[in-house]
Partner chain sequence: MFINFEENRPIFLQIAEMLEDSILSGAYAEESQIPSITDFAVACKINPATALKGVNLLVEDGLLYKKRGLGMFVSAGARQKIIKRRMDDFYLSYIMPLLAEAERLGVERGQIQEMIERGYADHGN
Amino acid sequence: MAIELCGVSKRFKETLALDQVNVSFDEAKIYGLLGNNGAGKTTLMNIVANRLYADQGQVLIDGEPVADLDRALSKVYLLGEKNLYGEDMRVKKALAAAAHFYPDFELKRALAMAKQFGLNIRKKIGSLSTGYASIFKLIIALNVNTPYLLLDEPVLGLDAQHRDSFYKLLLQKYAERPCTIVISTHLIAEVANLIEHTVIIRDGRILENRPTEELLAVGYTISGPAAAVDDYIAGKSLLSQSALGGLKTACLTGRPQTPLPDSLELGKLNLQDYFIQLMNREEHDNG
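Where the form is predicted in complex with its partner chain, the structure of this chain alone:
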């Protein structure tokens, strides 16, 4: 059971949004889909959810091509930028409508979540603030109970407290009714511990696709007096380095040397830093 993209390409006029993408999202895992603006995250999700058609290649959901699968809709739910309900519809009615579309929708739970977030269900959807419009969409996504859940920028416009609630509710839902979840977000540090698998996309191509733990195990950081760090990194495979006065920090690939010189401090790569240095390196290589 999985979503598989096989050689998927999509072009919008001059822009190649996806370029021969091969990636799969396996059963009951949480994926992070990371990339800068315009990398192709939204296009990828829209193609999986059958809201856009691929120019080339195909998407299989549990082995069946999504393009000729009416049931795809019942298996995949995409939370995207668009509001799929009428602006004049009231929240309460929209939730009832969702319960009608998705047979496993948990209406009671959705109403409880609305209360928890302070979302007034008597309001019209068009009148919700950016934050509450996001919350409204999240509540639907967290209760549809489809085997595949695609969340495109789910925390857009949410304050810190509501983001915290969202991550907790998402994990609760995942633990109770495991499903495949793909999250795209720019707030990498916030999801780093949530995502079991990381996919990094840039200019429509997949740059990284592996378990988050394995990704971060490719390297380490070292910091200390600049001269000692320079000595240490000589001849080693360097990802990036930065200096703050006489203090220098370097990211390297491979395993740290043992024993480590006394003046140096060893650290772990973190996902956000890794992502940023990867983007910098790509820019450097291509420009």
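Source: prediction; values computed, not measured. Take the two forms, superpose them, and find the largest set of C-alpha atoms that agree within 1.5 Å; that set is the rigid core. Positions refer to the first chain, counted from 1. Compared with the form predicted on its own:
- After superposition on the rigid core, the Cα of Leu52 moves by less than 2 Å between the two forms.
- The Cα shift for Ser24 between the two forms, taken after rigid core superposition, is smaller than 2 angstroms.
- The angle of turn of the smaller rigid part against the larger, between the two forms and from C-alpha superpositions, comes to 18 degrees.
Provide the structure of the form predicted on its own, given the form predicted in complex with its partner chain shown above.
What comes next is one chain alone, with no partners or other molecules.
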């Protein structure tokens, strides 16, 4: 049970958005699809949801081709930038319509979420602010209960409190009704603890495709007084470093030396630091 992209390529005039992409999203996992602007994330998701057609290759959902096959498409829900409901439609009617089109849609729960987020269900969709338009789309996505849920920049326009509420509701949904969730976002630090498996894409090519824990096991962080950190990192493979006042934190590859000086603190490599150094390395190598 999986979404499989097999040799998928897509070009827009002079831009090769996807270049022979082979990747799968397996059953009941939370994936992070990470990349810089223009990397191909949105194109990939739209091809999986059959909103765009690949120039080459194919997408399989549970072994069946997704292209124009209703049975396969019914298993996928994509939350994207566009609102798929009429702007003159009121929120309450749109939620009822979602319940009509998606047999497992939980209307009662959706209405409760609307109340929790302070979304006025009597308002027309076209009159919603950017934040509440995002909340409306999130409520539908959290309640369609399809086996595969694709979230493209899901918290766009949300304040910190609403983003936190969304992440909690997403984890609650996943715990109660496990499904495959693919999150594409630039807010890597906020979703890092949610992501079980990381896929990193750049210029239409997959650079990394590994369990997040395995990905981050390649390195570690050292923090403490700047002078002590500088002494420690001398001659070692440095990913990045940052300083604040007299303190410094460095990210390194490999394994830490033991015993560690008393003034230094050992930590785990985080996903955002890994992503940034990978992008920097790619720019340097291709520059």
